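Have a look below at one chain only, the form predicted on its own, in structure tokens format.
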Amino acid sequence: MEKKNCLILALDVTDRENALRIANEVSEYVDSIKVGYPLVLGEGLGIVKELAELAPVIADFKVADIPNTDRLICEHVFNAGADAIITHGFTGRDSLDSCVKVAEEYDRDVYVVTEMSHPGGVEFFRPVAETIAQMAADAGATGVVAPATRPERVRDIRKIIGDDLHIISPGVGAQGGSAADVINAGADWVIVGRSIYNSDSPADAAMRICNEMKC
């Protein structure tokens, strides 16, 4: 993923028409579009290919299963046209290795969740986030996911992974995170959803966030 605006759109709408309209409106401002279960369950995996014509797609499926199942999920996602997939790391190194191996075969990217952005994300992730970050680096992942709602945690994760891995950071806008603060803390991209797609003008909302970061 090429860094231009440091902004990733979390496209958590549920219908194709709305998704494509919003994606078209913001395409000049976003470096990637992240899709998850709400849209894919609503419209099918084929929506990935359509969105990929507008911007690189990150499949946020938070893959968390045994290695063989993870392999099958990743193959489906990459065959559908996604450029990257988000996985969990708590299932262990063998599961993560399976995802990284498939990504390498397809020349695609893997991002590993270290700590989630909602308040409950600290309950179980906090004690293991640094260990997961180090595992992601050791496994050769592309990058990690760290919370924009807690910029100090982004800073902590950056110290562990160094400059070799990217950090993508959700939680800006509706969850209270600041785009500028988390970029200054060491994130490469911020992930923004509701503040953009629920706006009367998604393009204007995306532009304001880009201007805030001055990426």
Second form
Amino acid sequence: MEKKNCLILALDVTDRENALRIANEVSEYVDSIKVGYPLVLGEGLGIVKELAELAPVIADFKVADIPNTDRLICEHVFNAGADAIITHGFTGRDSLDSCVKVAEEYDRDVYVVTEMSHPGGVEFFRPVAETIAQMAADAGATGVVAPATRPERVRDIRKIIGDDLHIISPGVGAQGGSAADVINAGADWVIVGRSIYNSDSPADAAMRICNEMKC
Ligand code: C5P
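Please supply the corresponding structure for the form predicted together with cytidine-5'-monophosphate (C5P) (the preceding block corresponds to the form predicted on its own).
Now the complete complex, all chains and molecules, led by this one.
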């Protein structure tokens, strides 16, 4: 993903019409569009190809299965036109290796969740976040997902993965995180959903976040 605005849209609307309208309105401000279960379960995987015409698509399926199932999921997602996939890491190195291998075959990206951004994210994830981050680096992932709601954790994760891996960071706006703070803490991109797609003017909301980050 090319870094221009440091902003990724989390497009968690559930219907095609809204998804395409919002994506069109904000496409000049975002470096990528993240789609997940809400939109794909609502409209089918075909929406990925339509959105990919506007910006590279990150498929946030938080893949968490045995290596063979992970491989099949990644193949489907990349064949559908996604530029990147988000996987979990807690399923272990062999599962992650399977995703990285498919991504290499397709020349696509893999991001690994190290710690979730919501309050419950500290319950089980925090004790293993550093280990997962290290595993992501060892496995050759493109980057990790770390919480904008806790910039100090982004700083910790950055120390572990060094400068070679990217950090994409959700939790700005609706979940309380600040875009500027988390970029200063070492994130490469912020991921923003509700603050943009629920706004009366998604383009203005996206532009404001870009201006705040001055990335
Ligand atoms: O609406 P909001 O800006 O809170 O959206 C954040 C997006 O990032 C959602 O799509 C959510 O599923 C995703 N996400 C997250 N925390 C993680 C990983 C992904 O909030 N650790």
